[in-house]
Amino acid sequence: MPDTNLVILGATGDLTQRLLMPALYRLYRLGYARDLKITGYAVEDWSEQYFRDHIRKALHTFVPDYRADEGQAFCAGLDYITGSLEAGQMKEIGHRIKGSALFYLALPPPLFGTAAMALGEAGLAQASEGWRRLVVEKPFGTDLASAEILRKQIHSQWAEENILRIDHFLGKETTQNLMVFRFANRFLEPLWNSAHIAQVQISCPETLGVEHRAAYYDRAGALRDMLQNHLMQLFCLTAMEPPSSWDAEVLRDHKVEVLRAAVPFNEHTVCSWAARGQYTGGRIGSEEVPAYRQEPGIPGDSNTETFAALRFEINNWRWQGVPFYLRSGKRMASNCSEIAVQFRQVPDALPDGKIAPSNWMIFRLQPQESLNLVATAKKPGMEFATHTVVLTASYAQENAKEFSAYEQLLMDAIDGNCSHFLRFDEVEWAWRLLDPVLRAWSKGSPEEYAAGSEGPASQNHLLIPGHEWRPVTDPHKRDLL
């Protein structure tokens, strides 16, 4: 059986030390990656030992339960090659590895195409035995035109079936459980349509600011950074038709069908179906935080949006007339990320004269991954009175082995399971939908909202009459109203 190699291009960078190496270390501890040969490749002229010491220090910093003995053993197996993104220098990688190889582009996005082409020109896209795959981090372009240029560059050397576009939201436990819960429970399917569902809200607020990502974030903004990839993924998984099988291509076909059926934006609907904002100074918990334009590395006149909200409608039999609301923002009141599905109200009053509130089914991503069902029940006692109850199922189980999204996706990439990676047509259709919004937002300025708040008031213009945003501040309390 050929060896299995993981080659990380950009191995001295932030992504590698914060996310990739901690994930690989945890897999090593659990016995899942003991036979995986890991090679770092970067322009820094480091010795192999210097690279190992660098990664060991990073693990000590970013892995809470780091153990020195296991960390030392893990790092002892790391290899390192100094080189640029030129085919001639990349040929050294071919001299070091044999058999199957996964190439991970942990590089700045503008270098993705250059690196992919150079790997192919160095003869590394093809193997005489085993397989060769390429992992590309998001973002996949900055608009439809740049995404198409990137596709042509990568496809010049790599076949589409060997390209794994990674979005870590697809590796989250809640995201994968959404698919299982939807398609493995027969009782849900008759209710999962416009006859019973009134609206869907997908919210991913963040209390963090731009942190160490100022240079990238000010070019990207909230729409590109969160909605075009992460939230659109959740949108597709929530709305897709039941697949005939769990085959990767079938799953990805159905996700693309959702994007093709979504009503496109135009110059008129952008005003009423899209909202943007930028945070000013405020308070997050007990901490005073600066305005976005006062953050280190951000221009004082920046018009980059730090909050984006969209309303989608799907023109098909299942979802006709059901709005899907997507929103994400920096420096908001909490990190309570969720997919919230509201069912329609029952038509008649209860015996106590009250109208039962709508049921909600909530797939919570943060801070604790769980499934909540908001229902109406009778209060204990002699009188007939009702109250709201929340039935909660946590995904965390006692003594269960914990995995991060990156651990799951790295194992899927090595195993060749493409189910949780994006195909190019999915990237293409997401950009087709959002390009009109980007063009409209190239003019004017985002609305200001205070750090630590619910976001800009303009987000409420997206809602149809009778709908309200679930509060960011304390959605748990809202469930019990």
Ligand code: BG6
Contents of the next structure:
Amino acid sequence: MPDTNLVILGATGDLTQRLLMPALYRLYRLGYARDLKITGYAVEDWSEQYFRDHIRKALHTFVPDYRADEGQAFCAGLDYITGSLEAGQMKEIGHRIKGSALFYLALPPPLFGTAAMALGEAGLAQASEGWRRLVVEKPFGTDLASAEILRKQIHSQWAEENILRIDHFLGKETTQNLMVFRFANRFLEPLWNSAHIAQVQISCPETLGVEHRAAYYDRAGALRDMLQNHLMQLFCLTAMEPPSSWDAEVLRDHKVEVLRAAVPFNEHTVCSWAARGQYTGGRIGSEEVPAYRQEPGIPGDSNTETFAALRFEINNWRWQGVPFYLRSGKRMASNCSEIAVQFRQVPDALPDGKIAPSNWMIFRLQPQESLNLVATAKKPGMEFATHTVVLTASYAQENAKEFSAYEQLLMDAIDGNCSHFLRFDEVEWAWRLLDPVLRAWSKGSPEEYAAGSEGPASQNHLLIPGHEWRPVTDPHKRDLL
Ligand code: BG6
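Same protein, different form: I have the form predicted on its own, so give me the form predicted together with this ligand.
Once more the chain from above appears, this time first in line as the rest of the complex follows.
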């Protein structure tokens, strides 16, 4: 059995310390990937010991149940190589590793192409024994044209089947359950279409601001940071046809089919089916927070959107006439992320003369992962009256081993399971749909919304008559309306 290596390019950076190393440490603790040889690679002239100490401190900070003895043992196995993104310098990696290797580009997005090409030129994309794979973070390009340039650069050295474009939402329990629940339960499929479903709302509000990522975020904005990847993936998984197998290619074909069937934006719909906002100062809980334009590192006249909402319609037999509303924003009233599917109302009045409220099926990602079905039931008592009940299946099981999205996806990447990674055409079609919005938004400025609020009022323009956004502040209350 050849050795398995993970080489992290950009090992001194933020992603490595906040997400990758904590995930690898947790896997190590749970007894997974114990034989994985982890090597950090970065331009900083650090010694191996300095790198290990740096990661140990990071684990201490970012892993809530960090244990010093295990942290020490995990870090003792880390290697570090100093080098730039030139092929000549990367050859050193080839001297230090043998066997299979996963190269993780934990680098600023403008460096993805350079790094992928240099790895290939250094002879690291091919192995005489074992396999070689490349993990590329998001965003993959900043629009359709730049994504195509990046594709060409990476494909000049790497075969598509060895490229794993990561979208951490695909590693989340709820996202994976969306597929299982949809396709493993007989009762759902006959209802999962425009005859029974009135609308779908995919909302990922966040209370966080831009944090320490001003340089990246101000160039990206909410549309590129959240909608183009995470939310459009959730959209595809909700709308796709049942696949004939769980094979990665079949799954990805089906997701692409959704994007191809989505009605493209034109100059009229880009105004009425898309909305953007930017937060001003406000209050999140008891904390007073500054406006986006006053955040450290953000230009005082920035027009970057911190909130984006889109409406999609899908031109196929299953979904014609059903709006899919997608939205995400920073500094909103809560972190309550969900995919909420509203069923059409039943025709008749209830025994108590009331009109039965619509059922909702809610796949909740945050704050706790759960599946909720909002239904109408008889109110206990002598009266033949009704009330709304919420049937909840929570994922948090006592003593269950929980894996974060990065843990799941790192294991998949090592195992060579591509199902939860994006193929280039998924990225390409997402950009195709969003390019007209990006072009329209390159002019003018986003509407202001107060930090801690429900977001800008213009998001309501997307809704068809009779639809309302589910409240960000307290969607649980909404369930019980
Ligand atoms: C990242 C975005 O991809 O996803 C961030 O760059 C965002 O801006 C994050 O905060 C949200 O992910 P999660 O897992 O915290 O919901």
